[in-house]
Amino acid sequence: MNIFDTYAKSLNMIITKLGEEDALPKGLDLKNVTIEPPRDASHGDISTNIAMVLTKQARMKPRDIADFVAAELAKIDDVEKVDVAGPGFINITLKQSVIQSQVTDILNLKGKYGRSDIGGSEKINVEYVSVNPTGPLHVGHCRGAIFGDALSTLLEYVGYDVTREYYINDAGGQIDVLARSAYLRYEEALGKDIGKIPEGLYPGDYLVPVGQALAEKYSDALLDKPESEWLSDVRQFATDAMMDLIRADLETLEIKHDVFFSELTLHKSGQIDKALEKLEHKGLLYTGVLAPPKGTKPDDWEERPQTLFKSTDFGDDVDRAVKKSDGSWTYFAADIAYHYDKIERGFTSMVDVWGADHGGYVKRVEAVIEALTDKKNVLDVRLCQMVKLLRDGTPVKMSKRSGAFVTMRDIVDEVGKDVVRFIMLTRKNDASLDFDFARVTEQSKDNPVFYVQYAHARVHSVLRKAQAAFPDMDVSTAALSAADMTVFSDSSELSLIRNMMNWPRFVESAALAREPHRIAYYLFDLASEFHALWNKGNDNLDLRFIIEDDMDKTLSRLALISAVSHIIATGLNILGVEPVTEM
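Let me see this chain alone, in the form predicted alone.
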């Protein structure tokens, strides 16, 4: 149950009624109306700006509109009082019994509390990771992988039909470099002294097993052969090996994809030609010459006629090349075809999760989606900033080029999957993030993943102790939901319930904003309130969760904290973190 959605519907009905009674004009647009908790909790439980939103449409003073609406809201049975504040804000205070009853709703719905259908089963494609298959994943890839996976789960939770996708960049020059690097390791596996890895090849030891596997498959059949005879086979073999490695890395974080899409298939299937023909039919391709790069002109730069897309017609800075002067496709051409393929597969919305270094690429891809679909389809690019690795405040250096980078698997092996996933979601995706190995494993309030996990485990510890104190007490969900909720009268208890009451609205807003880090924030806030109530019980014995001589009141308190654990478990599951019951 989303109580804020309930009152949104009530306001809609009230405006319709007032329109029929000629107190307000008919057909007023409510799309910009907000229904949310007031910033100051002393102002009530629900606040709305409806009067200010409608004043221009209705050509009335906001206070006059607010007075009409407030009078109707006051007639609702669950409402204790309605106040009009300032220029026309309407603040609603619910009856205490309504607040108390939320615990029953949460317990009855369990993990479904907060679910909604705002997505309307819309098909949405979330593409994330999509790392060049040239080596294992490092910490930067880790953040985008976790963000994309958590976002996918969040969108599914609110009713979207999500496809999780990985785009394999297996058609570019970097794959030739991979093949040459793997071939060098193949020579090494057959006993050849390869010396220092040449500049420009991948030096990492992760290619040693690939070379050994090549030797097992081909023996010396490829040895001393010209590159033209082995490049194609070694390319495919090495690419497959790297994708197996990447999938294994992702598995350590329990990240899976529904689709692995090969760029190479776009070239072989003629999909690039098909997509560009559509742009050409719209008159959006032409032969032209790009201006030299901004800044110092390279010595070898020269004007070359190329096939260009009119990207500037759609807000980009310059037009973009899709075919080089030698007739080969640019990387952008393959990207156009790939997104066109998504459109043809029926995705009306697409989310691409990229590294921050791809920020300059966003406008051109957004432009081509707008061009291909006449603005009917939406592309939302989410950039993930790099992660700074620290150990006790000292930077941990990494360099993918030297082969000495810190892999994602290294991090997971050291601190665990749950810690990595949660910490990577404690900042907005486009904000920098520090990952300190010492801090993320300490057991204190300063470590958010510990603090949230501890709250969940603490509830289950109380449940175990309660069953020991009252062996005959039924602590099933049915029994807890039937407990007397009217015992909750302390301000801390009611504040905790109001916080939980906000969960459904919070989930929806996080999904619509495409910001799963909001879930981590919410869970930390909820855990903090729970721990504060626990501490308050140390001073006020009547607020303790287990009251030894009162089984009924104990059952009610267990109902309250079980509701907390249900929401924490639900939120952690969205983030891909296991809710532990013991620590």
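Show the form predicted together with the RNA, please, the one above being the form predicted alone.
Only a single chain is listed, so you will not see partners or other molecules.
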């Protein structure tokens, strides 16, 4: 429980009490009340808008409400003083000892400081990556992969029961193309001259070993046979090989999924029929003809009757086809079954992480979810914008056709897992992101990964130095948390502690908003305050962490900066970045 929640409870009790005393009306709705740190620290430690929010309900002036509430707040032990300011803000200043004692709390909780149970163990499914198994992962996939992974960890941290899932698109036409491409490499492995890879097949070298493996497994048994005899086997073989490749790629970023869900199984098991029956039952399927899209009419447009899902009932622009003209299922039909399956598995909340180029697909899937859950909106689709790769400011040219694209592995090999992960999380997911090789490997403040890592390493450097200076000093967590915290009186120290008091709120809001980048920003800010305090020690020797002739004070300072390092480590762990202790 963080301190702001504590005061939320206190406010609740105060309002009830004032209601009983007839100072305020009874049964006031506190829904829009906020309890947060004021933007300007000179206004105190905790600020609430309660008086302004209640003014209409209570039919009283904000100032009058504020005076009543402030008088009650002032009775709380931890409160130093209460002010009413501006249009009716109530500002609480806590006793300095309360601020100081936060350090003890943080040290006692260590990595658990900031953890919460707002998720209430709700079963949530986070689906991410879900790349077609036709080749290695490239840069574009990177961002969604890292976003989904960090978001999952973040949600776990605040008490959700998270399942990380990958949907394998192993049923479509692109898998036939993959199989044919692999078969060509198979022929090549058996000594046949295959010449140039024909247009429309995958040209990448990564299929060469697949061809060789096929040759090993089947010898020449598939050679010179009609496609119908080998296609199914080669499809399976190549898909498995590609998934191994993709899993290995993900491994380099330390991304692991709990479930790999095959689209093909949906077709085979009859799940699609089952899901669509459900929609049929609700009267949401019909046979109809779609109008051509306005503005950009395709040249080969032809009218044809199709089985359609009435997604317009749920806010979509047009109804969507679930069957192709040849009678087979569309990709969308399988996706309906897939999301139905998630619901059946008991997920009451789901997140799909997609590339922004799939934005046009969002409404129809949301429509499906609403149709299947009676309009409960339990699906949240998060779109990740493009990543622009740069080298010293100039864009890296990529061409899919020639196969000259930068893979995820290339990037990880060049700059390292931690850098890739952190940088990908330094932007909001729906804003595009520049990834400049030169900048992200720089060892300077320009590079946020380095800056945050350095703060963490610096703390550990001091701990090492301190132990050298005081060989008998006990720097265990127990000893640190028992240190005298009343020595913190400088504005920089107190401001640092106040900043740390905000950590639980940040974690919570980042999780609720599903925006892991907020963690990265918080860490940068905390690191910045820490570096500032460090430098204050250059001018004022008394503010140094290690005070040579004063072991007790040194211990207190070590306690303070250890608290900082715990939070940085916790935050980096959520982002999947290793907190280093030495650089």
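Predicted model only: the values in this text are computed from it and were never measured. Residue numbers count along the first chain shown, from 1. The term rigid core refers to the maximal set of C-alpha atoms that superpose within 1.5 Å between the two forms.
- When the rigid core is held fixed, the Cα atom of Met52 travels 2 angstroms or more between the two forms.
- Core-superposed comparison between the two forms: the C-alpha position of Ala569 differs by less than 2 Å.
- Relative to the superposed rigid core, the position of the CA of Lys256 differs between the two forms by less than 2 Å.
- Once the rigid core is matched between the two forms, the CA atom of Asp326 is found 2.7 Å away.
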